[in-house]
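Only one chain is included here, represented as structure tokens and corresponding to the form predicted on its own.
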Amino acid sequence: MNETAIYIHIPFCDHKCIYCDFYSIINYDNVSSYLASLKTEINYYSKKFSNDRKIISIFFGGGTPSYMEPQYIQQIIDIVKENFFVADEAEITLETNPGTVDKEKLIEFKKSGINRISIGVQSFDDDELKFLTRIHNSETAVKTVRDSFESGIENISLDLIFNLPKQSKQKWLSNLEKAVALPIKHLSAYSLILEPGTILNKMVMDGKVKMQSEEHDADLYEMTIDFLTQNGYEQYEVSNFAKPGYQCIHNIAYWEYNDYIGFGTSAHSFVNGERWWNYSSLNFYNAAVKAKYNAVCGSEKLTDKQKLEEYVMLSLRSEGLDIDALKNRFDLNWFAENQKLITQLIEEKYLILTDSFLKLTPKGYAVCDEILTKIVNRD
């Protein structure tokens, strides 16, 4: 059967953080109507895609899915299971923000079917949390991790952000030390990015905030790799680290170029070489689902060249590119056509080749986007 991942977007949020560019709304008027639309959309796509698919992961992203009541999340899980074949061992992740859950609520989330928690800590430093306009403090962040573990959800992931304005190497190291001291299995470390349309972007444009240099960013990133690998975490993607056996199944589905189906506002899907995406506006989404049972506002059929480039980029961003598998999948000798450049990047220690497996080195991960641009833009 075709292994497929499902993403479900929950747009409701308490407030908009200054750096966030994901679709979210600070309004709970449409919670019930949104659930009804999700059920309709899930039912619609099940008729198209359920016959030959095994669902290996369900990921609730947002917004802040943990603001919802556990019964709300359970209804969505139940409708997915009623309409699709969900593997018994499927990973079911709930994005969670400290300050939105307590131990009792987490226990109920576990009963609803959640077996993995991704906690948006972002920092263990109270000044940094205030700058990021998070609703929690460091004490609440630590408590949320411990409550998650004590509720019986042992597969816990943290998100942290580095290269904040004025963030020193020592302050970032302190964040990493506090993270690994907790009972977590996975850590995602992201550099602070200026996204158009965010409050942070306007603050920088207005001269109220000054971002740090690319050199400092690279130093913090290399520190992250060194520290986490020394503490038992394996880097399996540019920004993601896991204890052995705890790589995020949902993320891997994206990076291994597997099919995925997205439900809800702004959700994207990729099935059989075709990509489509939903309306972001909740009102547009609800109206579209009511009219046609789906909320697609755009789509594209990928060319063979696009598929090849995406496969190469996603593989190299994660655990590496199996050259033999690529040759079998696309029926061409990509390695031979690019051997001169690859040899140069190996000599410069950006790539390493073991048997038929090509992988970025830590040095390569630090300039990943530049390396991938060189490899795929060779017309």
The other form holds:
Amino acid sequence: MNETAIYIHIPFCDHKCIYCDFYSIINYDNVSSYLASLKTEINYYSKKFSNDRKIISIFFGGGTPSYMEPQYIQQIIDIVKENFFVADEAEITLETNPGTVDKEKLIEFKKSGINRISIGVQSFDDDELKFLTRIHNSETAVKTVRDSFESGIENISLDLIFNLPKQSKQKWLSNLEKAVALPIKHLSAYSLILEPGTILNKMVMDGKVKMQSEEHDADLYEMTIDFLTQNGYEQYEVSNFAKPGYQCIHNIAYWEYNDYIGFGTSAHSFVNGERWWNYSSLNFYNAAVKAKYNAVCGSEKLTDKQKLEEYVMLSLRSEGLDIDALKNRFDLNWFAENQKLITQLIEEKYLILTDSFLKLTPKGYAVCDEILTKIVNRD
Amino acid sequence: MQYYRNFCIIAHIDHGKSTIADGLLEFTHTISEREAKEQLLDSLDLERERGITIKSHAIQMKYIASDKQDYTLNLIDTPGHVDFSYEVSRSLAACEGAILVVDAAQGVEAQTISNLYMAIDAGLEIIPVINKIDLPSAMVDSVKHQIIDLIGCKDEDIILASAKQRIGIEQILETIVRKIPPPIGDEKAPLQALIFDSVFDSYRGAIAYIRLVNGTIKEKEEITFFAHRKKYLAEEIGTLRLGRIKTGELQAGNVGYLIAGVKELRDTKVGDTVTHVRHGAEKPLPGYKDIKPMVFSGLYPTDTDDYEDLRDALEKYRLNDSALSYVPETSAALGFGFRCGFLGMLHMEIVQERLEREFDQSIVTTLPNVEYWVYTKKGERVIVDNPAEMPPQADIDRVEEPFVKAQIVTPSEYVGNLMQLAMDKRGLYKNTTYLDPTRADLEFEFPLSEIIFDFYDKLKSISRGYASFDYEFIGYRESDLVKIDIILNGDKVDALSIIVHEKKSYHWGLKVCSKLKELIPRQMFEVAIQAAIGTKVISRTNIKALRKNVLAKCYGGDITRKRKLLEKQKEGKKRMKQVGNIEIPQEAFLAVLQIED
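Structure of the form predicted together with the partner chain, please, following the form predicted on its own?
Then the entire complex follows, led off by the chain already shown.
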């Protein structure tokens, strides 16, 4: 059975945050037509792909999926289950923003099948939250974690953002301390990225906000790895940390090069070595589904070289590269060809090689892209 | 012969040389108005973009003057840039007269003066023309005064024109016929033909543009060149209009072309004399010089594997530009490449740009330098055109460098600041002449090395674009010079060595280090940058190791985007030169060019 993940995009948000460049809309009126389209799309792909596939994860990402009424989430999960073989132990995650849920709503989500929750806390500092234009404050964030735990969804993940303008080491450390004091199993810590087209980007260009230095960013990142490792979290990807046994199954599907199908606006899919992605705009998406039962906006069939590069990239970004598995999968001696560079990177303590397993060190994770451009630089 | 007139046009860039030429060609029905729209005399794309003429050509016109006589006018074009002053001098030598064009709004410029002096030295009759008199900003009277001061002509000798409006064109033609003397020469004498230009044609080989001084040349005759004495058969002879017009022969006084199956452009050198093999002239015409490159630079392929491609490209390029010289050289840092000699900075830029554009080469250029004469304690003279090859300081007795005489023409309010600039550039002030109360002509002597980089840009910015500048080589002189080496992580990078004046060496060491720090991106390890004279380190800094380069989020399975970002980063790396384990961007090799004094 081919283990496959399903991603479902919920584009609705209460408002747009300054740093966000994801597709989202702040008008809730279209929810029912969107649900109808999702149903059609799920149905369409199930006919193509449901045979011989076991669904190991369903992930509701956004937007703000927790903004939806639990009954809608319930309906979507039911449709997926009707159309695909979903494993009993499948991880079903709902991205949740503090301020959009209370305990009662969370209980309803649990009833609908949600068994993992990923909370977009971003910060436990009220000034920072204000800067990020989040709708919640620190107190609401803490309460959402506790509500979730008490509602019976105990597999809880938090998102935090570091290297905010003016954020000191001390302030970031206190964010981390507050996070691990809560009953959570998983933490994603992202360095603030300036995305083109965001409000934040404009603020920086206009000189209203100053981003911090690479030094500071690196210091905070090192601190993050040290602190979380000491507190019982294992780093299993550039930005992801988990208590043993609580790595995100959905994320791992991406990184281990497994198949995944995405439904909804701007969702990406990767099946049998082919990638495709949907229209981002809600109107285009709805219209496309109406016309052809899917909303594919673009696709690419990967060349062998691209597949190899992606495989190396995704492995190194996450838990490491199994050289034997690579050799079996791509039938070539990649390791021997890159040996000189790899040896140098090991000497410089960017990489560790154990048996035939190549893994980034914390110092290596910090410059992962630099290493990848060197390692995957073969034409 | 008495109805021939050979002349050229002297003008500063943009003063309207091409439009005057078009006006003449159109008036004499040599070309149509439509053809005139494309300014014909500038033919290379690059030249058109930069508004300069690099290779000179000639064109013949027929004109029935007011005396009812049929005249043959040969207009010989001249290159307009100081890098090509030798070619200018040969073009002038092919003429008896020159039209001096001065822009009514700009006035006399340095280039006008230097070319004018060359024309006067060559004994040419000067016809002054003020162009663009229709411009609202024209200052006709003031420009008249400048011209009168300059050449001592009379007010009424100056022709007022607007080539664009076709005003004054006929007057220019009449004056050419009346004032420029007909050529003097003997059709019966042994053949002496001056090559004032040559071009390469992939089908016909080198084509020489010639001015017959004495004798007659006919097709099928056996001819030779004084510079190398190789023998050829004259295959085709003719005159030049829009294209080549085959006439079978040319006589003393006339201008035309010669095709003789010459395979290489360097065998039809500008300034050389053509004569017959049998009953040829005893002596060449005076003034031949083997022009030597003044500016040198290393050219290396960005990717070491492309060395052969670059060699092929240079070989092909040189067919069209005999002024470029190159020899293979190796650099510990850059691998295999070529040391190239250029006439000047503009020539260097043109070569680089054409190699990249027309021959699709990706090249790394090292800092340009002049040729130094190094005298060792053993009494030998070593010619150094690559700083890396400078003998050790301890073995050197003295070093000589090329000097030039330079002329700067500027509105008088900028004289003070230009003096300061000249001092910064080790200039020796000679004298000042006022062309009129508002315009000064300053004369200096400079080490050539000081003016090849950014002097021109600085001059323009100090004077808000009004000052102009020209120079000529005057000889080698002793200077207190040292070589600065740049050391990256303990290894000397030979391609970054520079030779500078001792007094400026500390300043330069410091600046180069900090500029390199700015230009070399952070690497995965720390990079120590040092500047040293011999074993003495005069400046140091370091580039801290890269600490963070990772995209935090791989959102929602959008691996495509992530891969594309990586591919973009990889493309960036390809434009870097790997020296040891340090990746250096191409522009870092020219870092010194960006340094402010």
